[in-house]
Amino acid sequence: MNEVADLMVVLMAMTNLILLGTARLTLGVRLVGAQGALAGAYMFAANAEHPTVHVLALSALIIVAKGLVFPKVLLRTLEKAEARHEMEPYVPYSASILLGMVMLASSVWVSSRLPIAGLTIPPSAVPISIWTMFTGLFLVVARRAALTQVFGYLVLENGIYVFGAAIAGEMPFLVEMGALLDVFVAVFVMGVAVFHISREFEHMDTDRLSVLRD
């Protein structure tokens, strides 16, 4: 099953890649709702030979909790906000793809120096899990907007998610979903953040919020 766990983590690569060039908001929570998914998938997937209700329980609440729960609370977000379009980023989309390829080249070299060779993975798993979580940096740090930031932070969770499912196989059953809980809080605590900005400055530009109102 390591050819369907790796299309998992190949597809997430893809949305990476659409997430670099794409302005519009509402493609962005959904391509982050689907590699969320992806990421739930892959776990099943990495250990589908050898199944657990560890696995199937974790899975599934990933699948439901990133790919249809965050995305719902990201869209009624943005709706609420009135956005559409994410308006001069601090870096342009064609050069945020082109350092997108640089970060994937920097990942895969990364990957090879990493002591992985008698760990059976998927051989995509680690470089695109990286470059994912180089991905989630870059849209946190090159973005105006900020629900982009917000997609950014899921987009980080979801490598470093991988990662660790790649590298340590099956992790403690209380550290996942601890982590879990975490990001559940933060897409709220963010989602509402984002909404008070909105309406406050009008705007979801983290770049003007040095201007104060009265």
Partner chain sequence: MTMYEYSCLPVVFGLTLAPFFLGIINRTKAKVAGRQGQPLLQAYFDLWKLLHKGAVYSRTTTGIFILGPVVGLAAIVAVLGLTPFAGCPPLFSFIGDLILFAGLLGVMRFATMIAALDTGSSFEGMGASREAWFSSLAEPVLWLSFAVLARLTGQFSLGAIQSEIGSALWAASAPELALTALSLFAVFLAENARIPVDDPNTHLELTMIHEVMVLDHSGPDFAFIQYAAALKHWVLASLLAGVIAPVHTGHAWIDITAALLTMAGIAVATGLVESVMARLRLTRVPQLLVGAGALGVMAFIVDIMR
The other form holds:
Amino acid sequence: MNEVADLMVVLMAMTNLILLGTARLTLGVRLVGAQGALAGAYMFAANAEHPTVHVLALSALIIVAKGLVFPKVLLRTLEKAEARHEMEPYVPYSASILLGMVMLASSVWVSSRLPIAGLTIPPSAVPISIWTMFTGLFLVVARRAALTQVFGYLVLENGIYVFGAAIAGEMPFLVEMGALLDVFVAVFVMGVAVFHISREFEHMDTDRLSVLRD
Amino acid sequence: MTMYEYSCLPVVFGLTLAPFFLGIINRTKAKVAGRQGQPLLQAYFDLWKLLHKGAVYSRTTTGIFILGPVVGLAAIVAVLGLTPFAGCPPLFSFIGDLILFAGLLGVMRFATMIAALDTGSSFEGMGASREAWFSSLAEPVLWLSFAVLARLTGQFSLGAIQSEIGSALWAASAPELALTALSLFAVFLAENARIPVDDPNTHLELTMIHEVMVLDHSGPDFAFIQYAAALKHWVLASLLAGVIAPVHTGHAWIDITAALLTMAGIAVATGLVESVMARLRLTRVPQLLVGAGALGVMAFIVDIMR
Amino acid sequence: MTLLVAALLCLIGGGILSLHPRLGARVAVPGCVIAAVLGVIPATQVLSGGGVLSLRAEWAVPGGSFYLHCDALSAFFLIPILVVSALGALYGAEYMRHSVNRAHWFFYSLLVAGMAGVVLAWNAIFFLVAWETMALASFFLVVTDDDQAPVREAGWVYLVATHFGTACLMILFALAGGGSGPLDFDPMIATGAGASTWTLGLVFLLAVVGFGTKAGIVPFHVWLPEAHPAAPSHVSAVMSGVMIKTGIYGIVRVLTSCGVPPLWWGWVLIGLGLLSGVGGVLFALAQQDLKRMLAYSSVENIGIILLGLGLGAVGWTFGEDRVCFLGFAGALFHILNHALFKSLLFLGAGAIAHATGTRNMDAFGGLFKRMRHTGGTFLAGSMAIAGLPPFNGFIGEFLLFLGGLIAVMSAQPALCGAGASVIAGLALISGLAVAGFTRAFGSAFLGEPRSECVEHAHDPGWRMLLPMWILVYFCLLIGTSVGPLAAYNSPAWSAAWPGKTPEIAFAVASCLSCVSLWAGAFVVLCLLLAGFRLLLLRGRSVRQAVTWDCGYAAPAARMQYTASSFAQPLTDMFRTVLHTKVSGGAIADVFPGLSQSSSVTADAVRAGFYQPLFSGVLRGVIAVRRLQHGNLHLYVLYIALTLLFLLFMELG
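Please show me the structure of the same protein in the form predicted in complex with its partner chain, now that we have looked at it in the form predicted on its own.
Complete assembly follows, chain above in first position.
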């Protein structure tokens, strides 16, 4: 099943790439959802030779939560907030893609320096998960809309999750559940917050929230 | 059986079937839009009609304007001679022929652009400017795809690369090949001035690139241009076909049928893309090309990591 | 060797005699031509037969000796230097006919002699003397039109930059020379391979900065776009075509003398190559001054050459012979090719400037109808520099791309990454170069005249046209027949790789023969199709009309796309790099009246780094100047204070 796991990882990389280059929020939500589902599927595919109940349950949970529930919540928020597009990001899209390539190259370099080379299944999982983390951080930093920042956190979490799964094989159940719960709450809170921001201020750009500080 | 004896086949197929490729694209678009559509052979009729016409030249133009279509067609025919098809080696093949392939495509572009500038028309100047803009960004994408293919197959010539790509290579490195195929498809769309980069139907709008550059050509010159454009579609599509459907059964006719079907499939896909997508806003096109280049880089990195 | 010395003497003698008011160009130009004939013979012998020519004589200067040494690498650089200079002199004889500047030909001959001396010198002191002769002679040539303020300004920038480079070279030789005795290159190279990594690294960096300043590597290129447009065109041709290559010669010499280079050397070269290549071509696209644009394009081509050297160095580090060979061979080929087509383009630009009185590309248009020969040669030059077959520019890029492809196949990630960077960078650079030269040729020669200065333009006399057509001939010759030539002339390849003539040279030569063959087939196909077209149109109606402007009834020449508007999408896309300043042009009313718009793209490195640096230095210096009052009493006070200070130091 190595090939399948490999494919999942490459598809995750593709979602990163499109997330870096798109301005459409609905597409972004779907992609983040798909990436979460891919992360869950990766967990399953990487351990498919010795499937345990634990792995099965966790994969299924991740796929349902990240692939179905989160996107649903975010899409509803979007619908209510009537926002379609990210306006003028701090870093333009072509430059984001190029920077994404730089980040990819540096994550390959970083992963070649980690003392885990050759241990992971498949070898592309570690660099691409690191790249996913970078992409998440980048999205948080470089985009204005509150919702894109939520994407950033989710992508970051996906990266951490795959990184953990690639190195440890399977994570302690409790840790993973805790992390998942955190994200779950975060998504809800942010969903509600984004909605209220947009209703109160008729926009949802975080940079303009700074006028509230006084 | 050796296929070497068929090395003139790619050229023969290309020269005869290239306008038909355009026919399939147009028919697909018509069907999706619920129209009857023009005859599949319309491109041939157009060429026949144009070849029998006289010509009108602008007083502004010089010999450059006349040479443009001639050089463009000669360049793309020379490229066709370097292009493999359906497992048949190309007419002429040597180590590094893919570099000449890219170089001759550059000559074709250059000839078209200076012929457009020769008319002194602001429209054609605009078309040339945009062509220069997009093609300079498409060039690295094409090259990255070439580099990935060369790395995967360990070969330096288009013919050898295409015969190395097969089910074994797909089994071993599917993600790289898929990513490369995607970025080659983007190059195919951009270089041939298709949606989402350019709209071949908008004959007199400000948004276009290829069509506006050839506004002033008429008669046999225009026939040359149309034919060269069809050949360019054919050449780039057969590169793509060699990557996505490498059927090497050893039986020449099965391989050729499979390749022809793949080409038809690419034409249908192009038609579908044109039916469901709108042309991108001009400033977004570079983003598409940068994204396609990023796919090439990813293919590279995925392969290095193995 | 006798012939080489005779060539040098011919140059110097011609130069000195030309100072006589009655002789002038009449001795200097034949001097240059005879020197070229005399010099090219031994250089070709060295290239084709291998071997080394040398001549050593003692010199009273400490550490110095007259040591001339001609190996394959020197010969490879010497040939373009002599040939291009001779052609430039032929052109200049006509171009400068009405000039009153008496010393022009003296400095021109001295410049050529200096360049030849640089590539032949085999002693550090002698090398530096030749280097300075070259630099100073070219400075005086740049300020030929010193009655114009921008020319004087350009001269200053050049003088400062070139001496910054020379200072680096002095440190370099001091480091490499080490012990006592004459500073000949033989002992330096012999000790070079055994020196510590730190010393070698420092030597390499000094070479890159010192020689790179002359070569015009970004960020040391600031003098280039100032000095080249200011000089007369044949001087720009020589400076841009061959003089900046002496910098590359220095880098290659250092690179090949230090043993196997560490990996970071290759990466430094590739990085600088990408920076110079992409930066150069982008700034070239943003220029309106034709010669300034050509100067930036030289920066771009230096970038391509560095990419080749970097690739070769990385290949050498990993012991991948084919990559090493192809990288160096591609770089060297590009040096030769650039010498030919860039001087051709500068000569063409000079002819245009001569005919129209301006260098502003936005003012040209329709020159092709008025200047057939200049247009034809400029077209050939544009295609060559854009790397299009069947011209010579393609050959160099072919070798570099092939080297990149081999590197990409390597299992070493670093080599693979280097190959991919070179391939992607080179593809982007050459794509943008096609855009840049389509723009230059199209806006100058095609369409309708945009201003009245074009109306009475005409081709220059045959004395100026002949050198241009000769250069076109060389470009085509290399482009179409280099393969067979290279196959028969294999020792010439050792210039690319001293000491070895590997098997791969023959393999590459056969590839190049295939390229030549197919390029020939392409040309034949063009002729056949042109004939077919004539056949089709025979007896049919062929009419003349106005350009179809989509039904608009009153098209005017001012409505054409200008050079600036052609490049606008690209310059706008890269605005973060270029910082183009546009003023005017905004439409305020419903019925706008007359308005005008202008844009200017200043050099980013100069405006962003050097100007703040120098103004900072100036501020510091002004503060110090307060000490210098011109008041004698104060000076005596200074002396007294110093003496007292020393006294107290000694006692305490």
